[in-house]
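Consider the single chain below, provided in structure tokens and representing the form predicted on its own.
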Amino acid sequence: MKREYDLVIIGRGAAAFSAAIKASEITSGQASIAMVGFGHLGGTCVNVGCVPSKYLIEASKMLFDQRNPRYPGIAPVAAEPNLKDLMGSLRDAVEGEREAKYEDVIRQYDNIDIVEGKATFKDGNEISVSGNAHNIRGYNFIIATGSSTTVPDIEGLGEAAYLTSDNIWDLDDVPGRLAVVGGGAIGLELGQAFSRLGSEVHVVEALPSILPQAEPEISTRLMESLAKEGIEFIMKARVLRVSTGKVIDIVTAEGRKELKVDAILMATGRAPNVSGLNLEAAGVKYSRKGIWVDSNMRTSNPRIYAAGDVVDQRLMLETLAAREGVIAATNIYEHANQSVNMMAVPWAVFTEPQLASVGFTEKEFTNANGGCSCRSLDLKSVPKARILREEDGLFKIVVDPRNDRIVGVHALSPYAAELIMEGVCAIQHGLTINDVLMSSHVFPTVSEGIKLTAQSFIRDISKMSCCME
């Protein structure tokens, strides 16, 4: 291990790996790079986030479909899950992904040193690393320490052996009754998965709606769909305390409520990992929301950049972190002044139906510009959805009335996370409603819902024949 590096990256998740690889590519492997961090390589996404959660979601979907076939003539199967075996296979899948996409990958870069330990800035040019005798100096730095689960201070919760998205993967048995505290993406995805595996799920949410960043009609429709599957939603509610035996004392708009459960999943959000970095010594401005950066991912210290969940920004996404890592490295070595168009960054919730969104909501664009042009379409108007016998869903497009450009696309449907890329391309390239109308879509597909929603700007789609252009 060297004591001085061209680039020191603090972190070892998506943003860190993307930055290290990009810096190596730009410099043809000549830049000396240190990646400093602790825990499993790969960070949140591969270890306790996207990979295990989607594995569990797909497994629970298979079980649910066996028990609840959609089509007449197909009999239900009384299948029961073996969670111990399922979780074992999940952990194997996580280990395989981590090995293939992180451990094996980084071994191919001789110019990148992996340094174990927690980094602390001594000044703007040097860090100390726990467990290492020598400090490390860097000509440039990228902070990519990610985020961690946050749990509010609730009386009795610490004695209740609660779960988070970090340790739920260690379960061997399906909880009989599961309380999910938090109605965001993590709570909804894992709540539905365990509901389908056999838990009686109760979601406790402080706000009047789930997923407040989504279009209200879409989040409402999703909650209705999940409620049909048997999930109970306790809205505008706050957990006061947890008593012996996992009895949760809840305050709601209607009064007090007690809920006795077998397990508690705290899905109350994530916070940037800024603690212990001693950012003051490096001249890096930050708050509890994360590190401040300019549009080029540069912090208040021009030699220090930041990327990913540790940044003060509206979205925490693995793909966004990876993009920002690439941009930070590119701007350091090529002085390219690259930036992220946050309104073209998609996000999704992998419930069934899936929710996906990109760009402005109707309220956001109206507040910023005084008005918008919007159209919504029920999923049942899409022929492929009727073929799938899936009718719980909605499409919505937000348009700038001054130039007909698409500024927001939102979907609640099967495959929404896949088809939202059409919205991303529309916003990224300034496409108009007419551009979508002039593009033929494959029939029958769920993505045709975007084309039909665009057509609803110019005609009554109930008076259209199939595949009407």
Contents of the next structure:
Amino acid sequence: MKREYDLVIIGRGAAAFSAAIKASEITSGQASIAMVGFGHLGGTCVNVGCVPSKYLIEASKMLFDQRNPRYPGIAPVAAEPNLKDLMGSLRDAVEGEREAKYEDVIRQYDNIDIVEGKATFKDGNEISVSGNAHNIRGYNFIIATGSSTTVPDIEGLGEAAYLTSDNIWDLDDVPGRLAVVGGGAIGLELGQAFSRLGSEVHVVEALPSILPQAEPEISTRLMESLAKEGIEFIMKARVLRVSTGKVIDIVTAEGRKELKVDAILMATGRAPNVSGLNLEAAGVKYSRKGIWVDSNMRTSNPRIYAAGDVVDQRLMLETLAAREGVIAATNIYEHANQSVNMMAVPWAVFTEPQLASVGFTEKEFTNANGGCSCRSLDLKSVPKARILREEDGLFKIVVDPRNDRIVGVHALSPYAAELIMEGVCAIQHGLTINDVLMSSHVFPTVSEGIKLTAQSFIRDISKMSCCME
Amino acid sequence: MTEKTVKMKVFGMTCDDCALTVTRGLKGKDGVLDAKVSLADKSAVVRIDEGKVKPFELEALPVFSGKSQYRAQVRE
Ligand SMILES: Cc1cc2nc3c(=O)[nH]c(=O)nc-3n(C[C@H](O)[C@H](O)[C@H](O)COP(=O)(O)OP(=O)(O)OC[C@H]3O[C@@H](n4cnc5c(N)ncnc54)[C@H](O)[C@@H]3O)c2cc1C
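Can I get the form predicted in complex with its partner chain as well, since the one above is the form predicted on its own?
Okay, now the whole complex, with that chain kicking things off.
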């Protein structure tokens, strides 16, 4: 470890890795880089986020499909999960991904030093690192410290040994009754996965709807769909206290309710990791919502940038973190003034059906521009959905009426997280409804839902033959 | 004339020829009075007439941007 680097990156997750690799590429591997952090390499996504959650979701889907075949003539299989084996394989998968995509990758960069410890700014040029005798100086810094789970202060919760997305991967048995506190993406994904693995799941949400950032028509449909599968939703509800034996005392609009469960998953959100960094000493402005950056990912100290979940922004996503890391490095060495087009960043909830979204909701666009043009299409209208016998869903497209440009695409359907990319391209490149209509889609695919929704702007689709262009 | 000496970090140089290309790229700019490029230190010491060229403009010279493999930062 050196005492002075061209670039010091604080954090070792998606944003940090992308920044380090991009900075190495731009400088032909000649920028000396320190990546400072603690815990497993790769940060949240690979270790306790995207990778294990999607693994568990896919495994639970397989079990669900065996028990609930969609086609007559295919008999259900009475399969019971062995969670110990499943979680063992999940942990192996996480380890494999971490090794292949982080540990083995970083070893190939001679200019990058991995430094173990927690960083604290001494001033705008120097950090101390816990457990290290020497401070590290840097010419530029990128703060990529991510976010952590937040758990509200609830009486008795601490003694109840609750679960979070940090430790749920260590479970060996499926909880009989599981309370999921929080109806955001993480709560819904893990809630459905455990419901499918055999838990009786109760989602407790403080707001009147799940996923408040989503298009309301779509989040309502998702909630109905999950409820049909057997998940109970307790809305506009607050957990007052947890008593011995995991009895949860809940206040709702209808009064008090008691829930006796075997496990509690706290999925009450994530907060940017800003504390302990001594950002004041470096002249970096922040709030509890994260670090302030300009559109070029530069903080209030011009030599310090920030990227990923630690930034004050509305989305916390792996791909966004990675993009911002690349942008920060590019702007440092290329003076490129690159920025992220937030309106073209897609996000998804990997429930079944999947929910995926990009751009403005109807309300957001109307509030900002005084009006919009929108069409919704029921998934039942898509031939492939009928073939799949999965007709629970909806598509919605939001258009700027002044120029017919697509400004929002929202989907609740099988493969929504894959097919949302058509919406991303449309928004990123300023495409109109007509541009989508002029592009052929494969028949039969769920992505035809986007084409059909686009067609519904120009004609009554109930008067169209199959596959009409 | 306001003369100033600027120290730059230069990334991407791998041989003497690279150092020469960077030197030429710097000296070609109006207002650059002299440039000493060190391959070993990956740096350049540039004398400029600040009335004609500002230090930060050096970082954006063609030799340090676009398809060129060299990048530079003004350090002092
Ligand atoms: C259960 C779950 C499921 C998810 N699923 C998805 C998904 O499907 N798709 C998706 O796009 N996103 C998903 N996410 C979000 C995604 O994981 C995050 O947005 C992403 O990992 C953020 O990356 P990051 O680099 O900003 O931070 P992180 O990956 O959290 O990395 C931060 C790093 O900083 C280090 N650090 C913190 N403080 C300090 C300090 N003071 N000094 C030094 N180092 C420090 C940490 O140790 C860590 O290495 C999910 C998240 C969770 C929790």
